[in-house]
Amino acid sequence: MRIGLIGAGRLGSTLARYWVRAGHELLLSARRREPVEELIEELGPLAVSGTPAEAAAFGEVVVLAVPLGAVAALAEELAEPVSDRVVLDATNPFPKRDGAAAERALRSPLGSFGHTAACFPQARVVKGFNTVFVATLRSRLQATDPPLALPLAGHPDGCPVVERLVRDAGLVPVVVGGPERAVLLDPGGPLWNRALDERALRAELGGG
């Protein structure tokens, strides 16, 4: 599969690693290219860098793995070029990184998910990879048992794309529903900041 990077920080950098591992082609874009560049030599010919269009030009999936207060400008640019194509929501609102934007998510019924799906309003998006944090992902990297399980929840047609590439990271996809349900994967919902194994996040979805 071909997946467009647009952030190549700590979260965007450790999604690559997965992600070329399991043989899939990465277009990484960045603000600064020196660490993107850094990076592409690390991965070697599976991956190449270039600009935020030319990510969403590349990517038959566009991740954002960015501030949520930098995926308006984004849009502006990337709304029309990731049409009808699967966009993976990887952002968090923090009001104190990210302004009235973040405050505005926390308050909407479909929380961060509804400012992404917002701006780009022709795609198909899907919140996931925000839950747990960047350190666990990388510890991750090495086979654990048992498995983390990583939650999703968006756009119908866009979770089972998503969901191969959870399995392809070394991971276990749960839909925990629709774009209503995506505010349980913002911080201070019920699946923030936790590491759970499948069985224990679906009983804490009620599911036993």
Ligand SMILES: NC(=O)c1ccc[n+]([C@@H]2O[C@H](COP(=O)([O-])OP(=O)(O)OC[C@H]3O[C@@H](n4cnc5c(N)ncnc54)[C@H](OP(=O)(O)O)[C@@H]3O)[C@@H](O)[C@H]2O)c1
The other form holds:
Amino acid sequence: MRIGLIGAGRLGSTLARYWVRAGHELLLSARRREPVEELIEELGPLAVSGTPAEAAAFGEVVVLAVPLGAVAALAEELAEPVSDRVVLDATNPFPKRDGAAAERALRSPLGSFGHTAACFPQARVVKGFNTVFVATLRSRLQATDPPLALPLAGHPDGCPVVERLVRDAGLVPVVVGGPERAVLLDPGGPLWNRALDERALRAELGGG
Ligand SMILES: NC(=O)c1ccc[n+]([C@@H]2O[C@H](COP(=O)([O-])OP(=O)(O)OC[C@H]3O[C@@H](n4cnc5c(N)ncnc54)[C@H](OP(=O)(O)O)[C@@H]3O)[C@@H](O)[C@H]2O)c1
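Alternate state requested, the form predicted together with the ligand (shown: the form predicted alone):
Complete assembly follows, chain above in first position.
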């Protein structure tokens, strides 16, 4: 699969390592090219660097691994090119970092998913990977049993695509529901920062 990554910091670089290992083609982007170029060297021939616009044009899936506060400005340039794409939204709303956009997202019934979906109204937006800290992601992936489950929610046509990427990152995807359920994944919600296996996650959702 071709993946356009916007943001190549702690989360973006971690996901890039797993996805390259699984054989995906990546275009990584951020505002500063130098850290991205260093990462590209490490990742090998399946990964190239570019601008966020190039990531949007390249990816069948476009991953937002940037602060939530950056999403609206990115969407001004990228909403049109990603209109037929799956957008994987890994952002978290932190008012201290992201300001008023995060406060609005936390007050909205659709949470941070709603913020991103409003910025990219024609894309198939899926919320995921925001619930797990990078340190947990890295350490739990070294343990094999039981594997960590990762909740997803959002556009029904986008979820199956993202489920594959979750598996390719060594985790077990659990689709929690459509857009109206994505708020469960936000900070303060029952699925945020919980290192649960699939059975425990489904139990948390009331599914036994
Ligand atoms: N760290 C975690 O454990 C973790 C876990 C789950 C979810 N998240 C969420 O994932 C997102 C990224 O977190 P992180 O910890 O990876 O942050 P980070 O290490 O600070 O990396 C952020 C990345 O986004 C890029 N970026 C920032 N503003 C940008 C813009 N306007 N346009 C393009 N690229 C931009 C940064 O590069 P430049 O500054 O060069 O642009 C950098 O590559 C956040 O929303 C965070 O809440 C983080």
